[in-house]
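Here we start with a single chain on its own, the form predicted on its own, put down as structure tokens.
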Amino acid sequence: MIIVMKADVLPESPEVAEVVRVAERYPNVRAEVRKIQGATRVLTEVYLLGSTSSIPLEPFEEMAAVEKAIRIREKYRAIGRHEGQVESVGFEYNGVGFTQDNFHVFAGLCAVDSPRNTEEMFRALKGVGLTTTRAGAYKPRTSPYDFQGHGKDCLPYVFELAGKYSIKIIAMEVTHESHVDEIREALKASGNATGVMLQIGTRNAQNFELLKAVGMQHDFPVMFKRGMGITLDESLNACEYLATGGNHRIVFCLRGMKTNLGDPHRNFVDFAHVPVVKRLTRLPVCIDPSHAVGKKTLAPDGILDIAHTTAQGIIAGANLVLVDFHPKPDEALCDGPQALLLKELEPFLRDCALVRKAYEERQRLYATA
């Protein structure tokens, strides 16, 4: 069962204090307060956990300060919308917010390999408006003798470009816990020049000690990719670890699943997923169509398949797009084939808000039909 208090009723209130005591005068029940910091306000929820199923709502519905009584009846706890009952309020970071309805372009460098290459894909972004980019320092590869990223060497450079170059929040995947804290002391270092949304890759889709991990800290909000080959439900449940640390601030990635029958892409493209996501959890929705796709082909209309992928997730409903870009792809040294160019930046952009202007246009037909 959750208590949902009213808005901007904080955990520390007498309010709250009341709908402990009350629920824990019910035996085999305990109650865990969570803070929830939307983006435009204050979420206080009581979570009663235990044999719930004798316990009725109007004890708690008749409360001043309670907004409603909610019977759990889906299973994802601390992310789901629990059949719509339960708000998306969203998240703020560092200035960015993030909810079910706004929209963002976190385009960049699959990996870091140099000071030159990733100034130049900061002043890029600079030149065109956005604030928001990726940045890879660790990179777990397939081969063992394939790049595994710089980690946290080029963290200083990356960090004092960003602040130079006025990006806001740099998507970066870690691998391991003490990834999180070398990432803590670099920013500290640059004068907190930028933010980081930590990654939680596809390999590590299911690596519950890392999710636990990242899960309990609140210093930085998490970007999950689905696992390669496993369900959404695992994937989801994966999201619940991340939740029940107390760090709510997660962004759901859909990146294509591991299976054949996508070829010739590399990735089966999952972007019919997206409004299933937001159906299903609070948590925003983004598409990754680089690692989808994963090359860059020419279709017979002249439109790239990246392009048209990143099209399919948008007119869906995704609120970011996790997109490649290099300077010199044939440099990169970790997924060249399906980095776009520079030059490419400013139309792919433009088609995006092209796209998302058709999808909100689809909303206000449903919303009068």
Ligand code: PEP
The other form holds:
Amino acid sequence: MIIVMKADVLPESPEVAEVVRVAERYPNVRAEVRKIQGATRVLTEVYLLGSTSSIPLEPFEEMAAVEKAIRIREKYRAIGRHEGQVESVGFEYNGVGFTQDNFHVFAGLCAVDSPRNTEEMFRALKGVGLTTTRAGAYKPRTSPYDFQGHGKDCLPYVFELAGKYSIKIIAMEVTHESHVDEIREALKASGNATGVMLQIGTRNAQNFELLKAVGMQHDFPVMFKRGMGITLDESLNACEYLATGGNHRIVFCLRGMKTNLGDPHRNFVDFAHVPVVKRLTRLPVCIDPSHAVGKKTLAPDGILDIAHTTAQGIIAGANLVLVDFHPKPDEALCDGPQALLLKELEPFLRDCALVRKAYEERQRLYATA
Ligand code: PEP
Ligand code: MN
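Alright, leaving the form predicted on its own aside, put up the form predicted together with this ligand.
What follows is the whole complex; the chain from before opens it.
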């Protein structure tokens, strides 16, 4: 059950304490207070967990500071959008807000290879005014003979350069919980020069111990990448592990499904699920056109498949785009064939803005139709 407080009722207010007191009078019920950053206001919600099925709604609904009491479905208890929860919610991290209504591009290196390429990448981002990027230090590779990422060795220069070029958030995959500590320590040593959004890669989508560990830390938000060979329901349940650990700062990322029905693309593009994930959950939704398409093929209309695919996700309401760039894709140690060139960054962003505007116009059209 969720008790939604009226606007401006803060988590630490006596009204919220009263809701918790009333709730915890029932046996085996625990109350968790959550502060939720909405698109227009901060919301306080009290989640009642445990044996809540026999608790009546009325005692809560009658309280003056309560807006409504909602009985939640069994499914996606923590990340789900439950009946009556119409507000778009999200979170803020390092000065950047994420909701189902806004839009960000995380353009950058699939894998960090050298200080020079990292600096060139970050300089290009600053040149176009981007403060969000990707930079992989821990790379899960199909073959053990392939480059595995520089790991913690590269973190000092990555964070220092991020600070130098005003990067606020780096999306960075972790494949083991010890990586979270390494990132935390390196960030601290850099004087917290930047922020990190931890990425759970598609190959770890059902690594439940990793999900629990990343869910239990509250320093970093998480980008969860949909499992490439499991159902959407299974991926959402996996994501639920992050939230039940208490970390609600989650972005859900679509990155294509592994099936040769997607050939000649690397994965079968699943961006039609952008509105589905927005309906089932209140998480901001990201698309990764680079890992979905996997190559830089050009369509006869002069537009890259990656750009077409990006547009498909944005026109459907995606909130983030995670996309690979590299100063010299031929020399990239991971996923060079799908990396866009730095000179393609500016037109790519213009394309994104164009399609985002079209999406917003579509929203207005249907709102007034
Ligand atoms: C990545 O983003 O670098 C990556 C490995 O993606 P995925 O987990 O979606 O394959
Ligand atoms: Mn990659």
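Positions refer to the first chain, counted from 1. Think of the rigid core as the biggest set of C-alphas that the two forms share within 1.5 Å after superposition. Owing to the predicted nature of the structure, the values given are computational and were not obtained by experimental measurement.
K.L.:
Does G302 move appreciably between the two forms, meaning a CA displacement of 2 Å or more on the superposed rigid core?
P.N.:
Stays below the 2 Å threshold, so no.
K.L.:
On a rigid core superposition, would P14 pass a 2 Å threshold for CA movement between the two forms?
P.N.:
P14: C-alpha displaced by 2 Å or more between the two forms.
K.L.:
Is the C-alpha displacement of L49 equal to or greater than 2 Å between the two forms once the rigid core has been superposed?
P.N.:
Superposed on the core, L49 moves its C-alpha 2 Å or more between the two forms.
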